[in-house]
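Just one chain follows, in the form predicted alone, and it is written as structure tokens.
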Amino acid sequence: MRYKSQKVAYWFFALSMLLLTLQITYGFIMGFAHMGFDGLHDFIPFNAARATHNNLLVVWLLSGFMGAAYYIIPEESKHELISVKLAYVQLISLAVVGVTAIIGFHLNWWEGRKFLEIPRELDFLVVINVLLFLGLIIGTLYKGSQKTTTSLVLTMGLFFAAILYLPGMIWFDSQTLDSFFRWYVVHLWVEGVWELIMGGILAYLLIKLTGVDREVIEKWLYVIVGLTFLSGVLGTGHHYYYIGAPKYWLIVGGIFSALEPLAFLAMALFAINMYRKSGRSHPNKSALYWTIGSAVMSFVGAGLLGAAHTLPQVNLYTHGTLVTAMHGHLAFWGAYAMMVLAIISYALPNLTGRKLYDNAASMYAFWLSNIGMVCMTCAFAVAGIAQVYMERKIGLDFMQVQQEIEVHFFGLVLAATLFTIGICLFIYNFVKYGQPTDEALITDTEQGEVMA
């Protein structure tokens, strides 16, 4: 690392690893419940487990994005963070809000709005936390001696993610209006501004790992930003088909949902093309694998599988079924989870000075987690298609269908076990690196020698 304040990123990454572990735990609780083994129901009802699983995903990804920003922005702006103490305050408050929300779910303290279950009182604390974070990032950029396209796109994504959280805080008595604005948060995060964050981190990693000129890589960022806003914003309409919104959303949502894979295809081609242009082989193969893998898996999960079931003629049957879970799991994994793991894999050796990326654990972590996630996606697909046929074509009762597809969750749990082994190996490697140290600081001259 080149700046002492970059060490803050390590603790955000550590929080991400802890929350990821909890998320996987709740995933298993739901998996066994779907198989009929719901012995924890009196303590952890299924709805509480589901809300906890979903919200832990959001929080650990946000913690990872924040850690990435705290690592990338000082280096890109050539300036230390303007306040390390406030960054730690922001970290602690983020953890406190997250833990409070999780406890609240188990005590029936929540709003009950899908994906935005966090209680309204905690919403205001989230806003304060994110404003503090943005103040530190934007202040560092302002005081820095350079402002790169990579840092600006990353910051723009983080800024709009904060702005688009606000529509979810508006109170409506109408369920249609509430659902309409709720998707401003849910969809425009994951298929809009989060893609800008992904693009910024992806560009940074490719610059560092491939050796391709910054100018070439950052030109691709403009293409990604354009495609993201063209398809992602209007593609929100595929959530409006059946909630009472005007009928024109069938046309708008259908057309632009079909275009959404283009942004992810651009990212995948971008990453692969930059790697092929690379004139050198970076020793951190683990970070490179996660980076290229993220671009490819996001195209398959978010792009292809998303388009496969969001067109109106298909979504009429698949909406709210396990087909949605099929798309959601691979999309979040490829587009965002893998990108967070990529920046962690790149940053840890630089933060700690320990080069542990060329070991068996790091490679097994990559392959086992990805194979496990692909198998989970297949299990969700089989169960979802069976559910659609029995429930929405034949007309069987919902709970009767759930009993019929229990067998598919046995395969899902096996796949999840393989995935978990991979994640455990990643976390093992994370712990093995140890904490960051000032001895890992390098000068500009040493940086040039490393790049050579």
Given for the second form:
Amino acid sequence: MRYKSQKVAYWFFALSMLLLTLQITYGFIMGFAHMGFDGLHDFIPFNAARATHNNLLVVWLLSGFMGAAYYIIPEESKHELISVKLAYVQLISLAVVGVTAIIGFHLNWWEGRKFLEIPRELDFLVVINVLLFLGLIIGTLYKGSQKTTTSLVLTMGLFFAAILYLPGMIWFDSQTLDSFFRWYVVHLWVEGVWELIMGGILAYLLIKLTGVDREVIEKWLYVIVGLTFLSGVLGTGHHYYYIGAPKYWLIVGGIFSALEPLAFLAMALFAINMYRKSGRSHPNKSALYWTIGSAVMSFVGAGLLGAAHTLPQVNLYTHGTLVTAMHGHLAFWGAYAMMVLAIISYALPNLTGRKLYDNAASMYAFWLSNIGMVCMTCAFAVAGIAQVYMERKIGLDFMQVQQEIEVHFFGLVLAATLFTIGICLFIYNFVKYGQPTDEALITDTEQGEVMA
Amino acid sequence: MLSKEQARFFFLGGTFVVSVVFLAMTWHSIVKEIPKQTHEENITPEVIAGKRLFDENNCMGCHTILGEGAYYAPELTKVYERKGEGYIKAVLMSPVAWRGAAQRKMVAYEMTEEEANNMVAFFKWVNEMDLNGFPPEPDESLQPD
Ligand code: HEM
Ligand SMILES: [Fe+2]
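Switching from the form predicted alone: structure of the form predicted together with the partner chain?
Once more the chain from above appears, this time first in line as the rest of the complex follows.
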């Protein structure tokens, strides 16, 4: 760490870890409900568990992205954050809005719009919070002496993520229009601007961990985010096939979304190549694992498993089945969850001055959580494919099919247990690092990022 | 070899072009096509009231509609056709948690007659949309005779 104000990042990461734990808990509630054990139904019905699970995911990832920005921007722009106090205000208000929303879900205060369940009234507070965040980041960038491509791409991603929240706040009377603009938020986030955030963090980490020339890394960053938008914007059409929108989306959405894996493939190849090129070894192996791992797993989860059901002929059968859940899990995990864990793994030793990155727990955390998540994805895949055949091909009743596939949720919960052990180890390490301290302040040469 | 300036141009230029095309297609869809395909003229105050109830209770948190939502409870796009008005109202007005074949419970919403009628109006409107062939018909050759 080179700037005192970078310490703010630690608390955003801590909030992230807390919400991740809660997210997993609600995931188990749903897994058991799918197996037939819905004992909590009267207190936490499935829809409350689900809204909580999804929104906690979004909030902990956003908290992680914000922490990443507070860590990266001062260093990239060579300037302290313009106000540490306001950054803490922003942190606390983020936590308050998040917790209020979650409590509201349990009291039937929500909107039934998948991923955008937070009521519109609270949305305004979200907007104010994000504006404060952006003000601090852009202000710091503006005052800083250096404007790097990495920091610009990261900031652009965060800025457009905020803008794209707005279409989700419009009221519609038509279910179709509601859905249409809901995807402006959800799709253009995960298959658009969030990839800028991911790309920005990835570029920063690769510069630090591999020591490859910044100009080379940033050139490829432009190519990757260029591919993302070229395919992803019109790729939104893959959500418009069967919701009452015109047929031309089948062609446009089909073609462009089928190209989306290219951006993820480029990301994976880029990360691996930069690592190969480095010829240096950074001592923080666990950050390197999470970084390269994220680039690879996002290609598998988002690229390959997304492409598996993105063609309209396939999607006609898989739309609205557990096949979607299969893809959703590995995509979010690979692209965004792992990238947040990567920046945390990189930043913690620098913030706290402790070097716990090469202990056994950090490696087990990486492998167990990844193997667990891949097994979960397989369980969803088997359940989903069975559901498609029985319900859509043979035409059996929905509930009858659900009973047939209950057993796969047993497999899912087993895999999730493995995954959870991995995450617990990660959080155990996180806690052991202790809190950030000014003693960890260091000059450029000492940080060990370009070690021969 | 590609320079950094060219790479930036590819990113900014490409994004600009696809965004303009996307916005134009959005405009065409919402102004010209979606009103026709979804019979917008049939969106009565009852249908709107039904949609609001659907949102306020987060029905999508268990069910799917237009194939969107959760995979815990039945698809509702064609529920009007499949189950009929009487059945739907019974489920929504029931004072005890409704149970399907899989022993899964639904929340007992205890809706009033009027609310239940609004929900039915909403489902009827959704039922009549042109969804480009969704949900698919089961495969003839796989049917038991
Ligand atoms: C990191 C990037 C991505 C993330 C986080 C992600 C996540 C998700 C999630 C959570 C859903 C479920 C939405 C719902 O349940 O309604 C979804 C749906 C979908 N995704 Fe992705 N996705 C990503 C990238 C991709 C890519 C690159 C493709 C195509 C190649 C793709 C294809 C699809 C399709 C076709 C659906 C719709 C399924 C349906 O409703 O029928 N996704 N995605
Ligand atoms: Fe998408």
